[in-house]
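Single chain ahead, by itself, as structure tokens, in the form predicted alone.
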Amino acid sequence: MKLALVVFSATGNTAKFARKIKGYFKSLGMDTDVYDITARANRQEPMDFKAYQGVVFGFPVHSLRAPKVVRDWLCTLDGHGKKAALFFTFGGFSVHPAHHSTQKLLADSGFNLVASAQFPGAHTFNLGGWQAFADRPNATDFTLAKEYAGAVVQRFTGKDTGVLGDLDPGNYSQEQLDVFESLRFKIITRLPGRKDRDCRMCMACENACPAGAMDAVAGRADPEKCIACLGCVANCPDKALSINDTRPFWAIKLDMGKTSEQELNQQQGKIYL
């Protein structure tokens, strides 16, 4: 069986799981092609899934949904009625309705979602000082990913004829979710930029920016385009890019989530079948 594994991973968390899952698929006899759609240019290329018997999508959770650029891209696809599986990486706080809303987008594009999962990964805002899943993913998380890969293969091959249960639709309207998305910029008050730090001008930040927001020469992100994924900060080889100090918002976020740092960091992933 030939599978496609489609991944958006700005800071690398989702890519870590994708590499593991591809390896697990290989051990189960699956031939898997990986497509990294993180860079904007990679989403401009036509993608044809006719040659695949199943498609797996891996995304991070951004404000309770898949990233906006991913949601827009999913609407351009033709799934040809093929089985699909989904997994998210999350930074310790709320996930839903990310599974539910993405399932709907996939269905509208002609895919039949048969499995989903969520796995812990270091929160994006740790780059500014948070401590959410700072040491994740770990071996336990990858063990769960192995279980997920096995379950996906069972569903794709038809050995497991079960139907994916109802996914949590959450308690928010689309309008509220749009507002939550904008609140990322209440925490990221200084967008990624270069501040008196040496830079070799490798252009990696600009070339890999998912939204086409980063201007490497100017050393700053365009506020009209930036999605606060912080991939540029995470992947700069010179560590020349930074954001504001996010630590003042850490206690506020924990209070809003009615949790403590210890409780939050003890969370585990979950598989939905």
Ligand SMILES: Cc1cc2nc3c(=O)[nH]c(=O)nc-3n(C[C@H](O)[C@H](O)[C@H](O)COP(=O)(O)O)c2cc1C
Contents of the next structure:
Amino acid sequence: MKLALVVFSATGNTAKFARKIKGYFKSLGMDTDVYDITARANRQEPMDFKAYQGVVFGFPVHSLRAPKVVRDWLCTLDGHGKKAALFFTFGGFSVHPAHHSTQKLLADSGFNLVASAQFPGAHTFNLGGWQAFADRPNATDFTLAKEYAGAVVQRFTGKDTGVLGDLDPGNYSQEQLDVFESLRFKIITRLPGRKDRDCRMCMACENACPAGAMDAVAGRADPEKCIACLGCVANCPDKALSINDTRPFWAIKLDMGKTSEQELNQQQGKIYL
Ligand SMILES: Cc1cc2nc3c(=O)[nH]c(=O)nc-3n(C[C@H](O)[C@H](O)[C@H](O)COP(=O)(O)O)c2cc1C
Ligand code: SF4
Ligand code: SF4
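Same protein, different state: after the form predicted alone, show the form predicted together with the ligand.
Starting with the chain above, the whole complex follows.
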């Protein structure tokens, strides 16, 4: 059986799971082609999944949904009724509306979602000083990913005929989630940029930016386009790009999530079947 694994990963967590899951699929006799859609250039051509028996999508959670550029891209696909599976990586806070809204986007594009999952990954805003899932993913997280890969194969091959029902939409409307997303540079993070440090001007930040937002020469991002994925900050070879100190908002964020640092960091992933 031939599978496609489509991954978006700005700072590497989701890509780590994708590599592991591809390996688990291999051990189960599945041949998997991986498509990395993080760079904007990789989302320009129409993608055709006719050659595959199943498609797996792996994304980070951004403000309780898949990243905006991913949501837009999913609307361009034609799934031809194929079976699909989904997984998210998350940084310790809310995830579940992302399963529901992406399930709907995939259904609208003609995919039949048979499984979903969420796996812990260091929160992107740790780059500004947060301490959410700082040492994740760990071995336990990858064991759960192995279980997920096994369950996905069972569903794709029809050995497990169970059906994934409607996933929980949560308490927020899409309009409210749009508002959360629009606050990205107003409360916790400021726009990524280059301040005092010199850089080798490799252009990687501009070329790899998922949203076409970064101007490498100016050393700053366009606030209208930037999705705050922080891929540019994480991947700059000279560590010349940064965001603000996110620590002043850490206690408030924990309070809003009605959790403590210890409780948050003890969370495990989850599989939906
Ligand atoms: C703009 C933005 C919004 C995020 N929103 C959430 C969120 O709502 N809930 C959560 O648990 N983590 C959230 N995160 C953390 C990421 O989901 C997490 O760190 C993920 O593993 C990053 O994946 P990547 O390394 O593959 O890019 C957010 C990260 C970013 C950059
Ligand atoms: S990735 Fe870093 S080194 Fe390369 S152009 Fe951007 S800021 Fe400069
Ligand atoms: S400029 Fe914005 S969208 Fe582009 S890589 Fe940096 S944080 Fe992500």
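Residues that one form lacks are left out of the comparison. In this text the structure is predicted, and so the values were computed from the model without any measurement. Residue numbers count along the first chain shown, from 1. Take the two forms, superpose them, and find the largest set of C-alpha atoms that agree within 1.5 Å; that set is the rigid core.
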**OP:** Kindly list the runs, ordered along the sequence, of 3+ consecutive residues whose C-alpha shifts are all 2 Å or more between the two forms once the two forms are aligned on their core.
**Re:** 186-190
